[in-house]
Structure formats: C-alpha cells, structure tokens
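This document starts with one chain, in the form predicted alone, laid out as structure tokens.
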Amino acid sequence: MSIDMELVADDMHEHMHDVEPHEAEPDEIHMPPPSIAPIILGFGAALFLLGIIFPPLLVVGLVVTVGGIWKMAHFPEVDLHPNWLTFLNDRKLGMWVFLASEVMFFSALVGAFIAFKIQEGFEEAHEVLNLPLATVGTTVLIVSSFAVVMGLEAIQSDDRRVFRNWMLVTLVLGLTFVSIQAIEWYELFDHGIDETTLFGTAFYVTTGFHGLHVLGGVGWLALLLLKARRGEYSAQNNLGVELFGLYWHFVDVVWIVLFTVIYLIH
C-alpha cells in the first residue's frame, strides 16, 4: 500500500511539472479614436495669432478654430489608467503638470515686467493706465471663478441645468474680462505706448499672453458647453469640469497677481 502511494505521489509529482504555467493574461488597453481635430484647433489658433500681424487671417483663424472647437466636442473623453500613482487620475496628474510649467512660464514674465518696471519712463506711462477699469476687468475675472465653482457643484449634484447656466455665466464673463483688456490696449495706443517703447513691450507681452490664456479657456469652455448639451457630464463623470476648473482658478490668481504688480505697485 505504501509503495502505491509513492508511485502515485511521483505520478502527480510529474504532471506538475508538466503542467506550463498560466500566463496571466495582459491588461487590454482602450485606446481613444483617431481624430483630426486638434491639428484642425492648433492650425486655426496659428492663424489667429499671425492675424495680429496681418489682420485678414484673425477671420480665417476664428472660422479654423471654432470649426476645430466643433469637431472636439464630439470627440470621447478616454481615461487610460496608469500602472504607476494609481491613486491620481492620469488627465489630473497632466493638468497638474502642465499648471507647473505656466507657472515657470509666468513667473519668467512678471520677473522680466518688474526688472523693466525700475527703469527710467515706466512712471510716467503707469499714469496713463486706467486702473478703475482693470479693476472692474479684476472683478470680472474672480466673478467668473466662483460661477466655476458653482457650476461644478451643480453637475456634481446632477442638476445639469443649473450646470449649463453657471458656465453660461462664465463663458460671458471671459468675453467681457477680454473685451476690457481690448479697450485698455486701445486706450494706451491712443497715447502713444506702443510696442516700440519700453512699457509699451513689457505690458503688451505680459498682459498679452495672459489673455490668450483666458481665450484659450474661453474656447475649452465652449468645447465643454457643447459636450454639456449631449448630456456627456454627470454626478458620475464631471472630470471634465474639474480640470476646466483647475486651469480657470490658475489664470484668475495669475491675473491677481499681475494685476498688482502692473498697477498697484508703483
């Protein structure tokens, strides 16, 4: 009996060795579709900003834009969940990152104003500049963040309509905060600061930039209201918003911060 049980102890003993390993099987990767409309958006942003040298493109450039604004907003958000920090989503983790760099980028800027700002001829022109309407350009702006917010309470609530109205709200409010940059730049044309002076080059390129970032958002803002009216956002998927959110709160304190250091700053 015993010499049975070794045989069949060496029989199993075998086939176990036999036997290959199971491969444990990859994880499947759900890739987004391809898609020609960021090279469409990129392409008409291009043109836009060569507008500012030959106006007839700033028409051609808005049509390319908003066409490639269109396009995007029937495109899917795809999350690809990495193998690495888990815990963070991958799309916040890269809006995080990119926030890193601006804030490199706009330090560079505001850094640069300020070693202008001590040179001869900034006092006389920082006369000219209107602050009670950057004020209210100011208040526009920090206006527009707290309809952010309370846009992204309500979709996390799952009230779509509140949603809808919030960012509605928010989407005027970039226009206006542009539209009162537009009239300070005309206003200081108007007495004579242009790009060949010195304030004219510190202020147009640091106010300049800043508001292409608020463009910029105005037009990711315009992408989201119209994914919004196809009901793509709801209790359950609101990252969109939220990293909307994150990157219109990052251009209001960068506004809060050149605004003082352009004009309350002497």
Contents of the next structure:
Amino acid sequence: MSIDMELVADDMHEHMHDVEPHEAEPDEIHMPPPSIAPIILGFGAALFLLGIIFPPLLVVGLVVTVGGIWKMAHFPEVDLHPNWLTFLNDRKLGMWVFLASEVMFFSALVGAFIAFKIQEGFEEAHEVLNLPLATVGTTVLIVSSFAVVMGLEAIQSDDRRVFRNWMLVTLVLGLTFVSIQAIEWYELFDHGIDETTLFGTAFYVTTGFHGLHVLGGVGWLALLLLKARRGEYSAQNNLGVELFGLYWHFVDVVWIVLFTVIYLIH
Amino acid sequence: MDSTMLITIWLMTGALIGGVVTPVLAANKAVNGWLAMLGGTLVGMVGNVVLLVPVWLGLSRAPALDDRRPAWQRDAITLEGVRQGAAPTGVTAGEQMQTLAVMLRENFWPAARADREHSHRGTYVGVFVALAVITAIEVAISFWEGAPFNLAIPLSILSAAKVMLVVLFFMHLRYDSRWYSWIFAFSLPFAIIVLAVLAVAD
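The structure above corresponds to the form predicted alone; please provide the structure of the form predicted in complex with the partner chain.
Shown next: the complete complex, the earlier chain at its head.
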C-alpha cells in the first residue's frame, strides 16, 4: 500500500512539474476558464448543414467550423474528478450512452430500408449499384479502424510518432471513403435514381446520415491531430484518443451493416 | 537496383492497376472505356505518388545507418564528393531495403508497453485480418447464383460476426468494465423492436 501511495505521489509530482509552486496545493482545484469554442463549432456545423438548402452557407459554415476546431484545439484536455460511483469514467460513460442512442437512430433507418426492400424488391437498383466500388470503400473503413487502434496502442506506450502517423493514415482513409461515397451518389443520380424514387430516398437518407457521421469524425480527427501536435496526449493522458476511437469504430460498425443490407443481400 | 528504378516500378504498378481496374469498374456505365482507362492510369500513378509521401517523410526523419566502412575510405569519398560537389554514393539495394524496413517499423509499429501491462498489437492485427477475410467471403457469397437457401442468412451471420469482432476487440468491450457492455446492450431491444415493427408494418 505504501508503495502505491509513493507511486501516486510521484505521478502527481510529474503532473505538477510546470505549475507555479503556490498553485500546487493538493486541496486546490484549478478548472480551466469556460470556453466558447464548442458553441462556435456547433454553430458552424449547423450553418454547414443549412448549406444543403442555400449553397453559399456551405463555405461560411466550413470556415466557422474550422475556426471552432482551431479554438477547441487550444483548450487543455482535463479529466478532473473523472469517476462516477468511483468505477466508471464520466466521459467514457457519456460516450457509450451516446453510442447506444446512435444504435437506435440507425436501426430506425436500416429498419425502414429493409421494410421498403421487402415491399418493393429494389431489383432494378441492384443493376446500377457499384459493388466493386463499395467493397473498396468497406475495406478503406476497416483499414481506418485498424489504424485507429494501432494509434491508440502507440500513444498508450508513449510512442508519439507512430501515434501521429496512424492518425494521419486514418484522416486520409476517412476522406477517401467520403470521396468514394460521392462518386457512388453521382453515378446513381446519373442513372436517374433521385429523391423521387423509393430506392433513392431510402438509399440517400441512410448512406447520407452515415456519410455525415464520417465527415463529423474527420473533423474530430483534425481536432485530435492539432492537439497531438501540441503534445497534449501521452501514455498518462489518452482518453480523448480512446473516445474518438469508440466513435470511429461505431461508424465502421454501421457501415458493415449497411454494406450487407444495401449491397450484398438481394 | 537503385531508388529511382524502384520508384519508377512503383509508379508503373499504380498506373497499370488503375488502367486495368477502372474500365472493369466502368463497364455498363455511360463512360467511354478508353477514357476510363486513361483516367484510371493517371489516377493510379498520382495515387501511388501520394502513397509515397509517408515513406518519404519517414526516410527524411529516420536516423542514418552506421557507416561501416573504414575511416580512411569514408573520408576519401566524402572529400572527393565535396570537391566534385556531389553526395557520396555506394549504398547497396540491400541496405536501402533494410532502411525501408527500419523506417516502417519505427513509424508504424507501436512500441511495447513501458509498464508490464499486456500489449494488444498482435490481437489487433489478427482481428484486422479476420475482418478482411470475412468481407472477401461475403462479397464472394453474394455472387452465388442458385443457392439452395436464402443468401440473406449466411450474409447476416457473417456481418454480425464482423460487428462482434469490432465491438469486442477494437472498442475494447472485452477488456473494459462490464457496465459499458450493459449500457450498449441496453439499446438493442429498442433497435430490434424498431426493426421488427418496420419490417412487419405495411
């Protein structure tokens, strides 16, 4: 027990290395000042989405979003009083509750798609769907999931260079996946499958929401990379990376289901 | 074989794959086959240039290999090089490959844990390979004409297996507190009800 206490004390000493002596009182807690960055980010994302109706807003929204990400990257990663009921981490618990709500959200979309498919068959749509391209996209997402776990493994052993490289790989793969989706949408639209057909509605809503999740993940990843550049993450502080990983893997899981339902099952 | 040769072969490979695969993908599409081949060739070549960027980044940052030549030889070559304004040469292809392997290992293989905690590197590679293999099997099955049973059954089972692999290993539910698993599983009844109601409703 006494050895453990010593280790803890050592750990605390390390963390307080760059703090002024009078601030290092153990019973004083210094919360960082409140930040407006998440609000800017949310406002930018909302503007970006409104760009679907009024295209010039796409540019404005993107600029505001990137600004919010930039400001958020300069906010320290804090994990004060992290545990609820002493054994569950608050941020991780929140992430899992969010993911559980996402399961319900996507099951409604997938359920609607399956219901329409049972009613209509969607046989003619299978002629125009590009299975090879979608297989490439699936592979890209799976590789990106692998890249995230390798990155997390690296930062957990304080291997920052390997961590950064895998995260960059993930960023490139995420953007590749979105591009592949864009090509697929363009091709389908070219074949006269638009929002007036039942298959078009079901397909665009389902894959569109998934694609938006991937885009959101790419934004989060950009934020993560900016923070990593500032040396925010280490073997002691990597929960932010783990939470991003949970989200990214979940998006991968959704695509695994969508790929089977939309492309493989006739 | 020097690095210029390797890079040329690399670019040609990209161009070849792009040129062959794109017309196949564009078959049945309202695109000229030759145009697709030309575009694919260009994209493949440029793609392989982009793929070289991490290699170049690694090489430019990797520590130089020890020069094992005797001092007098090394100095002579360096002096000669300085006099002629050229960099010293004499690195063999084998040494270049070795540098490449070292670079890949240093940049993409996570270090072992400092504390004696178990590292999951091997598990992750195994899960990744399993996911890739299952995907390949799924795509192959979907081409099976005249199967004696509904193909939706094996495809659903295989994709459920993939989902379980990702959730258990990549999302760490297997190693984490059971509570997270319960929270996640809590949503499943709702999901199943939604699926069932939508599929039955007319």
